[in-house]
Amino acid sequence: MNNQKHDAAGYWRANLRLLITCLVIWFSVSYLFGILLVDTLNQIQIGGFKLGFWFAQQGSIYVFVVLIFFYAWRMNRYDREFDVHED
């Protein structure tokens, strides 16, 4: 029983650790990128397009897309690496 509970912390601790990881990615990416740091990015120019208003616009959804999929991919090997896979 303690194993399973110490296995149960380890899972827990990962998952944790990969959702925060997301969640400072997102933010760095809509708020820092999209809102703060505008006027900085606006001066670099990507298929004439001003990168600040790409990330304000299109850039942090694509993003937040990439991360939906790499957490899912990511929790699916915890799940196995932990055996709670659903099989």
Given for the second form:
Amino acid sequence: MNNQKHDAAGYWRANLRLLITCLVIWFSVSYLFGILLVDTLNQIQIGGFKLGFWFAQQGSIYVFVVLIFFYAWRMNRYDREFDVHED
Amino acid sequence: MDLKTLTYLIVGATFVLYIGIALWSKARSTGEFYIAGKGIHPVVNGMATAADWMSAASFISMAGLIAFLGYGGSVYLLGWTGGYVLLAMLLAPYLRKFGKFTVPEFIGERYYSQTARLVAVICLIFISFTYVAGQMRGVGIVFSRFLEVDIITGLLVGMGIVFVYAVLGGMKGITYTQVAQYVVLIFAYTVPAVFIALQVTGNPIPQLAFGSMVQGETVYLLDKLDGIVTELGFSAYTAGAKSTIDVFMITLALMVGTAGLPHVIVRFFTVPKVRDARASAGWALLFIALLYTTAPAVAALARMNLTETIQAGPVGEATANLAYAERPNWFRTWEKTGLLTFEDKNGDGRIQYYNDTNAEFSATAEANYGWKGNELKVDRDIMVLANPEIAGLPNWVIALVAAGGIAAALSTAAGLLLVISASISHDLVKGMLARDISERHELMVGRIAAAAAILVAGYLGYNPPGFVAQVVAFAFGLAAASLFPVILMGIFSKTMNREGAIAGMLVGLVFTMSYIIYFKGVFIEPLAENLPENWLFGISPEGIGSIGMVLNFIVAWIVSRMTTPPPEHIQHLVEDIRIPKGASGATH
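Right, and the form predicted together with the partner chain of this protein, after the form predicted alone?
First the chain shown before, then all remaining chains and molecules of the complex.
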């Protein structure tokens, strides 16, 4: 029981660390690159896109999709490492 | 075959499909009615969530909105996708582990309070009805434009279809019809986009065409567009006109609001496992992203097409403007619907389309070119609806766009109606008024509530209270300021208590509602002009939900420190929902 409890706490800490990392990226691509720093990044042109504009209308969305799948994949591994998985 | 017959055929075929699915997937228990027996595969649920989420507004209006706002339209693209990251990481897996039927049920149990549950039900019903009225309106409009029947007939047909699959099939029926509707709508959206991209840039992939050079020229599409629109007095396409703080706050309110919308959250209750809830959010966003990354490309291409059609040569040269008598066919078609109107203010028989609210450019245009004001009014919806005609695509593509628009509206309407009926039959009737009601009776109450909700939604769609169109901000702002924070704190804080949650929800709700009513005048006349000078910190009513959310967190935290902590069993409940182990699986 005690061991189990310890595992649950460790699992939660690992989850929070992963979560914060993911949310920092989430914030950076959308709010930072797409909004707050958009004018600066727009100085850089890649192909026909100004970089800041591209993050706001395309790039962020791609990153969001990848982030969720990465989080889901990493959490599945934590579920097993800390022995809190279903079935 | 003529367009009308084709449209009837294609739209009719999709209806037969939806009803067939409904009959095949009839719900037999409350578990199936509310959450499809927790038996939905995560990819299937992702697709259903995408259809549930993408409404008539996403399908018909969003690209047009972006076309006119340019960079400013990014708030919708970011706001309506970024919320899924929050859902996948902060809400969905834990609520799935909790494993009950509705969002208010979680709030009621976590905060050991029927009052909290009731406040949540009120928020949910208000949010969902605001939203569904717009969907029914969308169904009516698509019917009347493409099938040339009047709005009421269109509405009745739409209500009839939703009635069959929502009332009979419940969540199970809705899920499988939404999958079919997703396929119809994504096909209808991307086919015209691919052709237009190909025509303008020679690149068939809209996401890339958007950043390519214009066919036969050595200039990038976006650079050319920036040039043309600024010459006509508009702000540059890639720059936009809103202030940074407002863009930030609107994006945040839409993201958090998305994560707090009950009809979206509840979709994650339908998968068999906690890990499916995480993956399912990824699949949902992937399916959504197909449309959401195409939309800005459609927007830029359509703005370019429109501007170049009207302004065919250098600005200021008299013959550079399109002569009204020589307007293309799609122009004539959409004039009939009133979505496109021309008024020859300077009597030269040619169309001048420019930004006449730009004082400096206006003065030049009047003095040097003899222009007397902007002569063309363009409804933003036309950008998607007229696209196939502008690109000269065959009639079956136009018919497909009609079917896609209807699919988008119906799928969202059904999802909303289901959460409304579930919160009435499960939270109000079973949870508060008649606790000992049998499952069979509860299922019947659920069906009656769904039927009643359809009637109310149909009425609101036919007779929209003046505020529906302008208060999408309401649904998102309220979800962001009321439901999202209490659910989040319910999972991530063991010490958040009943008093804190109720106080937080009420403050968030009242603050956000008052601010919107103050400037937008819902139910009453606006008390102040909706102008940046009057706004708090320069934040528009669309973005104020972000501040409401922050207030909710602050008030809840302060109140919870001053009152009794939650009982021990609640702290155990929180510990339990944080780990996947022990989640009850599919009910059959």
